[in-house]
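The chain below stands alone and is given in structure tokens; this is the form predicted alone.
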Amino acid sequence: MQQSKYLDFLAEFGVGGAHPGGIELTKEIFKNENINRLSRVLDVGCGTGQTAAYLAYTYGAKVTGMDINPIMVDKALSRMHSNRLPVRVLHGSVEEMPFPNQSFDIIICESVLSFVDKPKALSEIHRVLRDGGRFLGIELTVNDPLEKELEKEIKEFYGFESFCSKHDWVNLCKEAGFENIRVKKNKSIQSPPDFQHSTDISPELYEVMAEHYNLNLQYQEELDYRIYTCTK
């Protein structure tokens, strides 16, 4: 994973639901899945734990959250403690997860895979899912190839490894061994993020926040997203 001032901003501001559509879109995706008290669910790149907490509270599922940023892990643990939720939260990378094979029934990634080695991450997700398990992803998807200068600017700011079209994502999922791949686009659902601010936030990160919003506004047609669901 590349260094990313954007991810530093998310961690220090404790942004929950930063992915497109936010928590309300996530809730809508879960309605189409068979989640219950026996479900073993992994939230990869769980951030402050907003989605993991929702899963545990609403479905009573056996939830694990994992994030590579230790600040996010601390904030997720704080969320679970304050809400008295039995969610396990670990520090770790999606590229090399500390779980045995077939550990989970459902794995969700919300704006995570664009920051990492995609084939390696998807291979790990496939490994730790049980046979018949479900992978749910909300990921950055470009509609057309970006101009070289724009691609460089956005990569450097966000720390993205690469950009993928819808067809690229589908092919990556197939190569990892997934089947029954479905792609959806739902821009009718939006929800504001929540925040768990750190103390003494660097003034530089306020500038990063402003640049993030400006880039999103300026390139909202180029930087799109899709919902990907598939089965092991």
Ligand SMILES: C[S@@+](CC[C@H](N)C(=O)[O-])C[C@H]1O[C@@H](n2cnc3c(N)ncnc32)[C@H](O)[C@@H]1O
The other form holds:
Amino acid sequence: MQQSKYLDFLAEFGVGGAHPGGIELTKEIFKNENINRLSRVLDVGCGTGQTAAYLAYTYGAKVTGMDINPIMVDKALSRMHSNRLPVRVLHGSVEEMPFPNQSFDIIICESVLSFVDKPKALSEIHRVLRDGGRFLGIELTVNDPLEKELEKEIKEFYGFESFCSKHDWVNLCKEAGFENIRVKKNKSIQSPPDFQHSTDISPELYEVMAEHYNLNLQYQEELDYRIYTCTK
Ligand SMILES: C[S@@+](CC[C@H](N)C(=O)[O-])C[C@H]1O[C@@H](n2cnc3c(N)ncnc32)[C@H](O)[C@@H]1O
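Pass me the form predicted in complex with the named molecule as well; I've looked at the form predicted alone already.
Whole complex next, starting from this chain.
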């Protein structure tokens, strides 16, 4: 993972639903999936665990959350504890996961893959998913190549590895071995904010937050996203 003040901001402010569309978009996506109390679900890069908690509460699914940031893991665990939800939350990287092959029926990844080595992460996701299992991703997607200067600025600020178009993502999923790849866009959904602030937030992270909202506003056309669903 690259150094990212943005990810530090998300962790210290405890921003839940830190993906485009937030939890309401997640709810829409799962309406089209076959999920029940027997489903083994992994939310990888789970952040503060809003999605993992929702899936355990709503469907009674056997949910595991995993994140590389220890602050996120603590906040997700505290969410599960206060809501009395039997969700396992682990510290670890999507690039090398501590699970045997075919451990999950569904894996969801919400705004995580842009921060990591994508082929490595997708091949790990494919490995730990059972045959016929589903991978669901909500990921940053550029419609056109960005100008060099802008690309550099955004990459440095967010700590992104690289930018992908819709076709790049589809090819990456294919190369990892996924089939039945579908791409959707849903820009109309918004969700209420969800925060779990740390007690002592570094002052510079307030500036990072302001910069993030500015960049988002200024480049909302360029920094688009898509929902990717596919089958192993
Ligand atoms: C934009 S946030 C999204 C969090 C959560 N999925 C959500 O929607 O609220 C990106 C998350 O990916 C996590 N992350 C970054 N690199 C990771 C890696 N290599 N393995 C697992 N999680 C990672 C970050 O710590 C952060 O919690």
